[in-house]
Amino acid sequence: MANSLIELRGVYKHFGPLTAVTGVDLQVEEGELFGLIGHNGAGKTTLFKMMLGLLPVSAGEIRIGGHAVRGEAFRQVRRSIGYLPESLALYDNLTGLETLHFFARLKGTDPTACTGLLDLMGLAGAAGQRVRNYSKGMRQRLGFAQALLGSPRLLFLDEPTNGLDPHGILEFYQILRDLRRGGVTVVLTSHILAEIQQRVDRLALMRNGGIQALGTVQSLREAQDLPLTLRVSFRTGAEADLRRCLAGQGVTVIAIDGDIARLECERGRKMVLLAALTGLGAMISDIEVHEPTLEDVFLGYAEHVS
């Protein structure tokens, strides 16, 4: 890629006898918001920590900026990197602002941006406030204000939404948004599959320290060939029109209640389907077609593997 910020080549990550990140090939583009899914222990966040240089790789290469990471000019790029782990330790005794200047001096960061940072997470009116007093979700937000310390290029984000409630996880996604028309590239984990499907570029799918799939959400779902699943809605009375229309057409009935049925139909079949259905005209009311979710692409890959 012409435009890649991140490279991986071969990259493998031995503790003693164990393995925990395998071979791993992988570039990230500039400017993508990329995914790292994967059960505990799959290897996501010793790859952050090697991809930051905080864990030194056991073979392969890493270069980040055309620059190899733990080399000598990967000084000057860590400091456009921004970094937020899944457990942040920060001192209980101090305040909001405290926290941010206390990080801002060990990023050579300029202290002024602390304030207008609490302000874009909504603790401008806790800033004065000791960190003991914070919630689990204001310690989260505090801790993705001292990643933005410095205004990074590049982010790492690893369980970025623990903590937060629905309204703090929109705001959350909304700010990556508004960092990314900026040019900011992002890498997160998330166990929340149904949060980052519709939200990241592509995503890899990590399993025993590689990479078992990678692509965007749709990619991996057409790889899968699941099947499709569709809510169709129709008028009291027709379900034996219904059920005459779908004999043949290679679909499975889940559940008739009421005048709802739930279907399955294999991907390549869905236009069949659709026009069977619409056929009946009147008899249906609705049709609604959903793809799998990205948990049915994860748990379908696990299966596949086992």
Contents of the next structure:
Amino acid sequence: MANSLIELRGVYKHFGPLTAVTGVDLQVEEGELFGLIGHNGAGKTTLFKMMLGLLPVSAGEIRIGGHAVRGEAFRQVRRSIGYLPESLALYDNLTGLETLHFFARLKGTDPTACTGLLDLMGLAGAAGQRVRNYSKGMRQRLGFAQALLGSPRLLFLDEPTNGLDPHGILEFYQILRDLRRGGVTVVLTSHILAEIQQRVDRLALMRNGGIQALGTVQSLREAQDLPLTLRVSFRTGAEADLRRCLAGQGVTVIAIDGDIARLECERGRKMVLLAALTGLGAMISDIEVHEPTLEDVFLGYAEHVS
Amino acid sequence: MNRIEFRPIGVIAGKEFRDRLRNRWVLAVACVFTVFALVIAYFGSAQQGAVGWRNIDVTIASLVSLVIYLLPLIALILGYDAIVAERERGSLDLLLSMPITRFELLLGKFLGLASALGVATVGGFGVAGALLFYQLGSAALYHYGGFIASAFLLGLAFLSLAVMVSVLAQDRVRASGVAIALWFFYVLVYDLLLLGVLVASAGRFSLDFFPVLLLLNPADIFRILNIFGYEDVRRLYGLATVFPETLANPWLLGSVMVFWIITPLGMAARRFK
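For comparison with the form predicted alone, produce the structure of the form predicted in complex with its partner chain.
Next comes the full complex, and the chain you just saw is listed first.
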């Protein structure tokens, strides 16, 4: 592909008798926000580390920006990569500003940008504090600031919202949105699927070292053909009419609690069902249609395997 | 093969050095060296029933005994967790995701720690040296300078071993165990072992071969470097007196010491790669 920033071809990783990554083929386009999800031990972090050149591949090839992930040329590529590891470990004896200065010098970027990055992360007031006094959320934000040093073209973020409070998570994704507007490509992993389902362009679902599914969240939903969930609010005393209406529509009634019914129907029957419900007129006060969540998709694939 | 860049080496070395300055490691070790050097210089001849500033030969001979025990231990403690601690803490991946090669990281770590050790050694013994210069005159300074230089080389040799341990060990606990074992072996056991073999073999063990075995221990090289020039002192020592004069060239011994610095570091770099 012409615009692929990351290309993996037949990548394998063996640790002795254990195969951690099995034959992964993957392309991530420039400017894309790509999610990597999977159960613990699925191989996400190993794949991350191989893409960063921290682990050698056992077989196959990884290219970033057209360069193989090794050798002198990759040193230059690394200057344009930001990385936030899952288990972030910083130096407790350094202050926040010193930490960024250290990594900026190591990366060969302008250390004067550090103050601005601390400000962006809401850490300006703690710039002079030792990292040992930072909370987990502050450390994570400092780690994210570190990843942004040198205005990277590509970001690898492994569980980036670990330890962040809801406000911090929102701010994090706001910054990510701004970065993407600037053309930054982002590859991230997260166990909090609700968090990423609205935000990623595409994602790969990893299982046992391989890619089980790849595509947009919508395409994965459709491929799974999971039922839609409807929440129907009805007028008091209209339950019998509702049940009559639903009969023969291929609808599963999950529960009726007071004046609210929760239903499940096949995606293909959605419009027929909506028409039937609308036919009940004033007896129906509200209808909400819920697409399957990414979590449902994830569990659907897991069931498919088992 | 990656080209070596000196900037990232300098950044890592600078951080290691500053860390040791900041946590007062350098100051503490320098003070220990100064105090011990002064105490030994003043009270070193107490066994002979006299105290006070004596000649430089006796002072250096006393200091050699101190340094042989203390400096290897300090160097091993300084470097045993240089890499393994980063790996255990999880910061190694972040460091290696930067535009730095593994060799540059290792070399930066070694140079930073070596600088801290160097400042502590030269500073610590240097302060005592200034006082000795005042008491014993400028002639003493030449010998004392040689002693400091060889002490620094001894420290570097054990630091190199420590860095190798830090690369090979799976965790800090094992690394510390191996570091202590190395200290025991080279400082306490090795000479006894050689002496035991010499005695047990009742002369069958060739004396030609024996000096070469002494070169396999950096602590012995340091001892020979410092005491061979002093006839009075040589008699005090057992093992070093069997060392032939032809091998006692300071440049040759210095080169062997440099070999002792480069070899473990080279092995560590090869393994770390």
